[in-house]
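Just the one chain here, the form predicted alone, laid out as structure tokens.
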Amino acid sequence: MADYSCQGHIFNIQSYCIHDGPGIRSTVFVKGCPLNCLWCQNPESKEAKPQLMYYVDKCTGCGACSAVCHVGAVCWEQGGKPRTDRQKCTACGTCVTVCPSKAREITGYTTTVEDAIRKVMEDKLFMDGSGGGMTVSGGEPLMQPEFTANLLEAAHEEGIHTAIETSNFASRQVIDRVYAHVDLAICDIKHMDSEVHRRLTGVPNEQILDNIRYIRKVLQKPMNIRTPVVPGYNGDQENILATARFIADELGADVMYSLLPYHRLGESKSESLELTDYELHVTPPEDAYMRELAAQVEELGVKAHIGG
């Protein structure tokens, strides 16, 4: 039986999702990630702890935030806009409560399995009617294995189909613990070349690929593979087709390959986190190029899908 008192750090529970597995789903976004992808679409998910988001376009420069910050984390830039010293900020939320223009908010909070599954259950009628369920995403769900495992088990106890979106960069012990209650594995492969993978994400890919093989061949889980197609980084035909051949040769023809066109949402989120090291400015791939990639993948006998 699931431990409903188990706590985890999440940053959202999103209802009516249609790109995170079959049917209508509720997706629980877990905080924390061991990868540092250059193109990260959810930079607010990287740290397991709560973080302050600051929307400069909403800020009026009234100074209320700096007046209440008890650790002196808010300073002023030339031009009359505040900036947060992230080394000092404790994400206590005091500045959020006094901001009249809603330019500041805290992303991330601690919850229990009981509270999370109660929220998910609010949409069970739509899940059941559409063949949907609950997906645990992130961040990286395997960074919080006990919370994720208990949440998936609780979903099964409520008769809810489960999926997980993950890089699978984790120990075999964690894989066994979490996948005991996974109905569908949605697995990311960022790049097939391990050294390139390290440059792009901060970690090599051997453990990731070994775990994907294990999940498919030993645990025998239904599986989808995804690659974010980022022009100039991993979106070339050579890498995409190498991934498709890996699917065809080692995972099976019934494994779907989803090609995810890069989008620029991560850029604005990075600005809201006041990250100064985000330098990726990529033009999303054209629709015609995505269709060409999908056609080439299918020529190798692998089912291709564009988007989530």
Given for the second form:
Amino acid sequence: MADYSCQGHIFNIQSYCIHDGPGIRSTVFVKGCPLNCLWCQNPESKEAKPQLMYYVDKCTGCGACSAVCHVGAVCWEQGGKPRTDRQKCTACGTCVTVCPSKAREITGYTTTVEDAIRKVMEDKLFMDGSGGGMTVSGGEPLMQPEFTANLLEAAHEEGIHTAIETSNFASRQVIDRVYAHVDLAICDIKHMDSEVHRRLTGVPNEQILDNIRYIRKVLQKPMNIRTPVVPGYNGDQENILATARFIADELGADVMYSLLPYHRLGESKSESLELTDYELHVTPPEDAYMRELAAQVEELGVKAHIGG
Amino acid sequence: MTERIRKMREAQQKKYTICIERMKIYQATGKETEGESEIMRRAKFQYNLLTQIPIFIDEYELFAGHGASKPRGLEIDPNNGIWDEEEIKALLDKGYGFDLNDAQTLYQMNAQARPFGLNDGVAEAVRDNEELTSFMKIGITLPPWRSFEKGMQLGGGYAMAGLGLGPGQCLVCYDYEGALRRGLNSYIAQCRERLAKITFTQKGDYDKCLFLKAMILSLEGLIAHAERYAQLAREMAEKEKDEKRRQELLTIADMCGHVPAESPRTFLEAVQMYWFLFITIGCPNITAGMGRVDQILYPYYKADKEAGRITDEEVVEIFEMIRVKNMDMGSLAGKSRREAEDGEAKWHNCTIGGVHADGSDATNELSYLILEALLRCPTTHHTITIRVADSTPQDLLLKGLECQRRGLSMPAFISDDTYIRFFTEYGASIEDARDYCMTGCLDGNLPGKSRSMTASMFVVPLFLTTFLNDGKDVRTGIRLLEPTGDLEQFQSYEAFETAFQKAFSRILSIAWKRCNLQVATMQKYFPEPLRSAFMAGCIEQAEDYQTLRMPFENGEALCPIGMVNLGNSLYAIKKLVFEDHRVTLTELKQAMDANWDGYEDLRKACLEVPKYGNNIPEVDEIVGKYYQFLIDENDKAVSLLGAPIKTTAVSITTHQPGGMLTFATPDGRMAHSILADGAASPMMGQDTHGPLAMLQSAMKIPQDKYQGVLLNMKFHPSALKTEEDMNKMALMIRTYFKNGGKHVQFNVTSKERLVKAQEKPEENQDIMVRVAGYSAYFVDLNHGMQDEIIARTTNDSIR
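Provide the structure of the form predicted in complex with its partner chain, given the form predicted alone shown above.
First the chain shown before, then all remaining chains and molecules of the complex.
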């Protein structure tokens, strides 16, 4: 039986997810990730601890936040908009409560398996009606193995389908622990070349690919492989087709390959986190290019899918 | 769209032309029949109209019949009362095509003899009735009564409660299936047989005799109307040089010489007969249901297909033609209602799908072809509703969603389960119930077996503000209820609620009188011999369908507006006043009186109290409780025809005028601002937890005993990108329907709406967009991202 008191750090439980596995799903986004992808599209999920989000477009520049900050992290001058020193900010949330325009928000909180599964199960009718279930995404679910494993087990106890979206950058022990309650593995492969992978994400890919083989061949989990197609980084034909060949040769023809066109939502979020080191200027790939990639993947005998 | 349809669309002028032929014939018949019985005068007007109104056949059409005497014409409806100088001027200003001589003639006609209308009948009864006049002046059942002056009833104004239901404007679908099966000669024969049985020994025999004669005369008029088209088509064929068109005209002549007198022999003839009936008995009623068109026409389609006489491409073109021809028909409302409804609103609702009388799936080829015609010819009218049963093929839902994805905002989806339960719980047989169709927006009625003569729009928050204001209307100061007394007398929420419910019951009992009075007036002054022929039992009983108790008696309905505002307001009172002691009821009332001016913090607190639409049980349950309260109360009411007053929940557009009359409410809403739309839809911008939370809130509303419960959902086209997306949305709809939901329609957000959301984010917090596999609320994105999404939105907009 799952440990319902087990705690984890999450930043969202999203209802009506239709692209993260079969049917209508609720997706639990855990917070914290061991990878550091240059193009990260969920930058608020990188750190495990809560963070302040600031929406400059909503901000009226009233300065109320600056006045209440206990640690002097919010700089504001009359007529301007506030900047928050992220080193000093403790994400205590005091400024959020005084903001009149909802321009400030704390992202991330600690929850228990019990609370998270209760929230997920609010949509049970729709999961049952559509053959859906729960997906754990992130961040990196494997970075909080006990929470993720217990959450997945709890979902099974409720009788719903489970999926995980992961980089599989974890020890074999963690893989065994978590995958015991996974019905569908949605696995990212960011690049087939380990050195390039390290450059783009901060970690090499050997352990990742080994785990994927193991999950498929030994654990025999149904699996989808995904690659975020980021032009200029990993979106070239050569890398995508190498990944497709890996799928065809080592995982089997029933593993679907999803090509996710890079989108700019991450840029908006980085702005909200006031991240200054976010300098990626990528243009999302053209639809025609995505279709061409998908067609070439299919030629290798791998089912291709565009989008999440 | 075929070349023929494209040309027909192009030929339709953008603006309507005002026609006064109907009015002229009405006035002339009035003079000619002075002193005759009311019922024969009505029949003679009908006969003269059908045999005298100018007719024409458009260059490209394959079947004949128009609603007015000119192309793209709008006939002035005598039922709508007078058209004075101000109204005529408003028509000219709005850019309608209006012959100045006609305008002058219309003005003179009105000056000479003001038509007697609903307003006059109601006024005669209530002039000295303080309770009812107070109620009507306040406008709790829209719109506020303004004048006792004779003839003042311009469509929807004054006496017509709600959306202009009134004389000639019922929520009804006539028995088109039976008419096509039998042909009108058989109806006339039946009338004659019945006439022969009258012995003048029973009370009422004389009236029955006249009524049957009136029916016969009007039915003969209808047949003569078709024969005029046959004659015209023959004349046109003689002059026609193009051989193909000549043949088409000869076909029209042949068809119009056969139907509606006799049963149709082909699919096109069936369409011709259906169309004649729809435009002459259905219209000009803007709430005339088109019926289950896929069922009505199916036998004729099937026979033609089996005989190889017709192809599906030809059938789609005919359905497109019905759409184009429907664009031409309308009814002209008075100025104030035109403004409230934004132009020529109408609800010609075509119902498809559902089940047969035995419960098996009724979806057929025509169900799909009707949707295909919408995709190819996306006009704003007629609207389409899909009945969704367990057995309804997923493909039909997907085809419907394909239309939604194109931003057509139709078809609507409704649940067979809960609609059928509405009818059976109120006593219909299961077989009858399974034949229901949409009339008006989404009110269920049984074709030929039930009709709703009034659906009074009841502005619930206006009652709440009256209750809190010591029983007096805030706007007019008119006393409506016993004094509420000192607001501090309520020691608990329960005590407050008890007093509130007592007042609510009291005001509903006044509303029932209001409904009954309107129907009684319609029965007395506006008999309908022609339409009655197509309603169950009217020929046998020789009685009008407005006075005869129908097999399913659905004559009167009350339609609450702003129930969500009421629920949110009561929860705010419960929480802030009685649980958190944040404010006293008196202070809250002061803040409302000040329209929150100087009480901004309190307003913020009111807005922060959880709102309906987010699957938060505490507030959803209050909304659900009051929906049940209305049913329980209305079940106690007795309508004129001996059945409970039904309850329906569709705001259409009245949440705007209803809001205009209503001062600030405890949910934080400002005075005179709009109320929540629909019935199960959350207040705009107050659902922030996604579509499933919204549906789960809506499931807490007991919907079975409602005639309709409207729910609007907004999606961005990106949520319907792939077939898999649509499949999942279809499953979402089915889940809602299995769990008590009645109706859902989508607002697949247009580019324009997104631009507006960017300008006014506070009013548009609920628009969901999907960016690749990721969902986000549009207003949460930064401007650059918003711009990109806007640029990406290229859904076909409706013309």
